[in-house]
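Below sits a lone chain in structure tokens, taken as the form predicted on its own.
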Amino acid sequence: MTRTILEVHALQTVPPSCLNRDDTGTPKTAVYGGVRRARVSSQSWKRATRQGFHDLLDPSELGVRTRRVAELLAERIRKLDGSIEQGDAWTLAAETIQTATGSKIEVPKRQSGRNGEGGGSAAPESKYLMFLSAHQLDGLAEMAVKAHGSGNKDYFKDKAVKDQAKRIANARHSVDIALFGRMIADATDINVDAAAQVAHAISVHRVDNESDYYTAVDDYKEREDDDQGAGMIGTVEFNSATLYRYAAVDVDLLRRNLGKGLREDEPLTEPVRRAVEAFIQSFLTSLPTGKINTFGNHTLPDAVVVKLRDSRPISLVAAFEEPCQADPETGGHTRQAAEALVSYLTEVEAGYGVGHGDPAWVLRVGRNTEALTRVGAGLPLPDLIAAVGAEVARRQDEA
């Protein structure tokens, strides 16, 4: 069976930078191809990525990953019945999504002497990270409402309720849930397969972490007795590097786990054309957060391949197991990372027989990114992501 499987390639460079560090402050590294390699994490990335969505989709197509899911329930229930007081929406919407997802919804320990003092002014919290769309909070909320209006307190004894309860927290998934996936750990049932995949990003060479040791004036020293010493010291840790960004997105799953998608009024490849646009955008677009204000590290990719493959999907990581060296006159790495890109990309297809026809496209810029004019014709990026919406729609369609 002939499958969709999107592909995005990109080589990023990024300045004095700390976008992902571990628990020690350090920016990540991984050990590939034998030397060290700055990195940035899936995780990391995948954050941004969602991020970017809230600029790019409504927010009815948007789902919410929280462990206060209890207090973002009840702001709903309370918007449908104003009667009902803060603490009754938060026990209401405990129990409505404890019904849902089989996961206690509890006050945290840290807060269950708040209740005690102030007669239930700590809301309930899950275990772990609930991810919830739009939709299916609505759809909670006026079963709560209705759980309420009932007057019964055995209202979610009932397994038709529950198996309703379920059937609305498993269904009309958002964009963001059905290409990242979502884990419940006491209803595996409905959880869902990530149409997703995210590499971890590695530069293209090997990468030395570096440390920059700074100091803070104190601006109010004025007086000539004052000490001239700095107001504080530190030391922050940062490298730089051009990395290699890859995700993959199973097409076919992504239109499963979006199903007839949210709106009754567009065909069906809509939703699913819609969020693939908004995955390359995003992904393209975004960066992780960390250190910005101290690097303003805001760069773009240089070299971007984007495929549309029918068997699996192909990392060209591999390009660059044999690091990039820079010259020690001229430096620079971008230029010979995009010709050893192209370069692994032809012999890789050509020697499994893949790839023949796969559509292809490329946004370049500058002059170091000539290689990939061998794999196609640039574009920019808005017409490049129409271009690719329009050939998922396309396939879809005939699928």
Second form
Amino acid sequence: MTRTILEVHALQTVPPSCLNRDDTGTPKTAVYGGVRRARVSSQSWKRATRQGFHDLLDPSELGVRTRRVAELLAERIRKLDGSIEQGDAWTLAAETIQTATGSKIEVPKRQSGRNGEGGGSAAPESKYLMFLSAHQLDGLAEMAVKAHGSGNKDYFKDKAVKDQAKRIANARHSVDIALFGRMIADATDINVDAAAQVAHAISVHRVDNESDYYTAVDDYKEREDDDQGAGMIGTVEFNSATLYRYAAVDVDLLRRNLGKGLREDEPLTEPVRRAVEAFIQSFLTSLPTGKINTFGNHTLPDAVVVKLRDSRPISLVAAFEEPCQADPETGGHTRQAAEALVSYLTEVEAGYGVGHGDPAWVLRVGRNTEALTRVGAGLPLPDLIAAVGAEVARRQDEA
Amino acid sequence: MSVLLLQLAGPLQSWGATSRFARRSTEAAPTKSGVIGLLAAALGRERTEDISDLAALRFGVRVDQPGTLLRDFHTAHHFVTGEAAPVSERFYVADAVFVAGVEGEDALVETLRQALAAPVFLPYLGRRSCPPSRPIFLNIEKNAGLIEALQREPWHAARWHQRRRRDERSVELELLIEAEAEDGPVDSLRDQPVSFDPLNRRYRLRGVHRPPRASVINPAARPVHDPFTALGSA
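Instead of the form predicted on its own shown above, give the structure for the form predicted in complex with the partner chain, please.
Every chain and every other molecule in the complex is listed next, the one we just looked at coming first.
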């Protein structure tokens, strides 16, 4: 059987920015190689990647991660049967989700006080974020309508119904659930193990966070006898960095998570190919939105290496354990980082005797990334994605 | 019996032994449950499968480069309203290198080596977002016990870390070894895995014994300064 593991490596430079901050507003950092680095957490970039899917995939192939899952399901129920009142639909939805996931769906305590204040009662919510695919929600909605139609109050107490609800919640996973996994604390047997592994992005060089002191002028304070001070003052913390970003996807696990896929009219390799292509596109082009309107740090990676391996993934972060030093004359970290990335890749593969003939694709921008031509000819992103997708599909056919 | 030596290095690692809910702490060194989980995953065992053979391996860790504790603040938001869900804290060990050893029957140790070369489920250092930065498999020691194997293994700290201690020609490294009856009273940690089944996840207490530190050669040590050699022998 051909084992397929996808690796994505990227170098991306961001100007002053605050992509991902901690509870004090400071950009996240980590010590690596004995020096402080800028850091963007994996959770942060995974969410950005997931949001990016909405531009690439049909809503039917995606999931929703929310605590307001009852409202979401109630909307679908009311679409199927308009005669069900909103309040009843909420209750019905809550009961259906509770049957499928074992998780209590209740009106939150902080909300229940609002009942009867003219705005109607509050909707029930789950205790934690619940991740369900569009198809699973559709299936549960159909089930709820059936329950309503049966007129049987104990409909959901039936063992066969319970099993069916669980089956609906555990089949036809969306692309995002298959890639990033799902954790339902009350029904761990319908958890989904993530096929994608995303590392925290860290800078290839030492970083010191900086602080920007600002004053804001009050536009209306124009008369001379007005107080002349600023309308407000504050500080924003930021840093700028060349980040090493790394992700690996277990393509075989992805295929198992996706199952046969969501459409009847396509080859079996199609869902995996589409999921892999969407992942590469969205992982590379997405950006966490933290303070993006303050800093306008809309950049794209300068250097990308995508590899398919047949044994295990290799993170190249150790190439930057010794931090890159900006050239005192010209500045910049990208050239040194690209060279370090390529020589580490070559050496680790030679040293451990892996990677000979594993296909690799490169996307590069600018003179500073010339070192990457030693790994492969550069391709524009759409061509790179199509080439990786075709190879993934070919290997799945073989498997 | 032989000893499988593993190298656990990466920008971030996280080895929880007691955490639940919103505060996810880490121990200062890899836990037995974490490392056995990594090996079970490499073999492709499902979480519900029996792991008693792996749990029976004797486990030890050497702290080659202790790293620093990192606290990460994590929020989640409502998909629709953008409203924040309860925040959680996650702790990591940053910039650390450990050598872990498991001692067991030759055949099992060999199977584990092969599994690490082509793992069924992808390995990570305690948490999925922590991929290893170096190959995990180091060595198999056939003619040494667990402690001896950990004492013999060369120092795997990063070059910068070795240079920072360049005034020491040999360096003492802490050992944390699974205790045996004759070790007497020891510290304990709830990281002896019984079952990884998500419906019935169980760990038992495990004694952790700290034998005398391992002494390893520092390859980055400054040459000894002896001005008399320059004068030639009298």
